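In the block that follows, a single chain appears as structure tokens, in the form predicted on its own.
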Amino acid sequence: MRGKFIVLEGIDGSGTTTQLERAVAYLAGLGRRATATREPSAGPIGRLLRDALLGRLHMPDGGQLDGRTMALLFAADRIDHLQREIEPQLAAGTTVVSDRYLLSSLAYQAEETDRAWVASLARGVLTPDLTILLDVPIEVAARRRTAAGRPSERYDADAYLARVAANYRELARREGSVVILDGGRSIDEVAALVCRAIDSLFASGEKP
């Protein structure tokens, strides 16, 4: 039986990255088999990627990639992460939970560059079976990635990640499919609320 695919979405800070090892946890103490994934990916274009979010690739004369740069990146990543990793997985029956997905792309580069042509970097690419927005103020974004040490990145200013996330939740009530829960609260309520959006998921009854 072919696995589910499962992503978590947020602004930096929102605690996807939290979320996601608990969320794979739960899916294993279910008994079923799931990994853990994120974009940028693990892959060579991710890890491209990786260095010019921490500024550490720069154009010949020394400026940042453009946003239309960027949006090509993470559209090759994330056809590289499906075909190398979620897709095999997927087709073994493992669950794949994804930290991070398409809908960041349509959140983060729209501001960037447009975000039809993002879009359509994008068209046919697999279709989660459960996105699960994690909607937190940029206040507490911002004290939680300043807790954890976190380097800054190129999308880290407040102005910015205030416009990301009025994109995320304009995406999310344009989709539909998308669950948004109160990223704000607890790890431990958060982690409840995310089990509780999982266990919809297979609520079928199908086996594991």
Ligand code: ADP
Second form
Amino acid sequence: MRGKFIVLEGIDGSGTTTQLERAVAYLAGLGRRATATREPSAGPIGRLLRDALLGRLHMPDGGQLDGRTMALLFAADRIDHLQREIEPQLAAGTTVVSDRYLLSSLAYQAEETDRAWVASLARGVLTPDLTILLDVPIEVAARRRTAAGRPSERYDADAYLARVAANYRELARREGSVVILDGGRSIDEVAALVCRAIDSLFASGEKP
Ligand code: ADP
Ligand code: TYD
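Return the form predicted in complex with this ligand of this protein as a structure block, the form predicted on its own having already been given.
First the chain shown before, then all remaining chains and molecules of the complex.
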């Protein structure tokens, strides 16, 4: 049987990386084969994107990549990630949990280039079985990033993330497979909510 595809989304500092590990451990505890992955991916385009996010690309004019180029790179990384990692694992019956996927592009790149064009790049891309949006106030996410000593990145200004957070909520309202959780609670409380959402996904798949 094909594995399930589960995605964690939220603004920078919302806790997706923390909950990724928890979710995979929970699935393993249930005796299900599960693997963790993330976007930007570990592949060559993902590595290029991480350098771009950290301002480490050393552009000839000292500037940075424009929004359209970023959108194309994220879209290319996703196709590479899907065919190299996600699809083979799902086909082998493994549940794949990804820290970020398509909703990130629709929420972040829509703010720096044409929204409809960004959406058009997503056409035909695999839809997750479940996307979990960790909704966290901007100030809470900023405090967490500071406490974790995170270097500053391309998209982590509070004003930008406020627009991204609004995009996420709007997308979640429109897409049927997105569940919004209160990511402002403790790590254990959020993990319990994530586990419950995962349980519902498997329960719905097992109904006659
Ligand atoms: P993201 O991947 O969404 O940027 P992380 O999972 O890396 O977020 O979390 C950012 C920081 O906040 C880490 O230091 C992590 O330990 C901490 N953190 C994550 N979730 C919570 C939570 N629910 N409550 C308090 N701190 C948290
Ligand atoms: P990362 O360091 O992984 O942040 P986090 O641990 O908070 O997820 O950086 C990912 C950054 O890339 C984050 O700012 C969101 C952004 N991003 C996009 O803008 N579009 C995308 O399609 C993806 C996958 C990520």
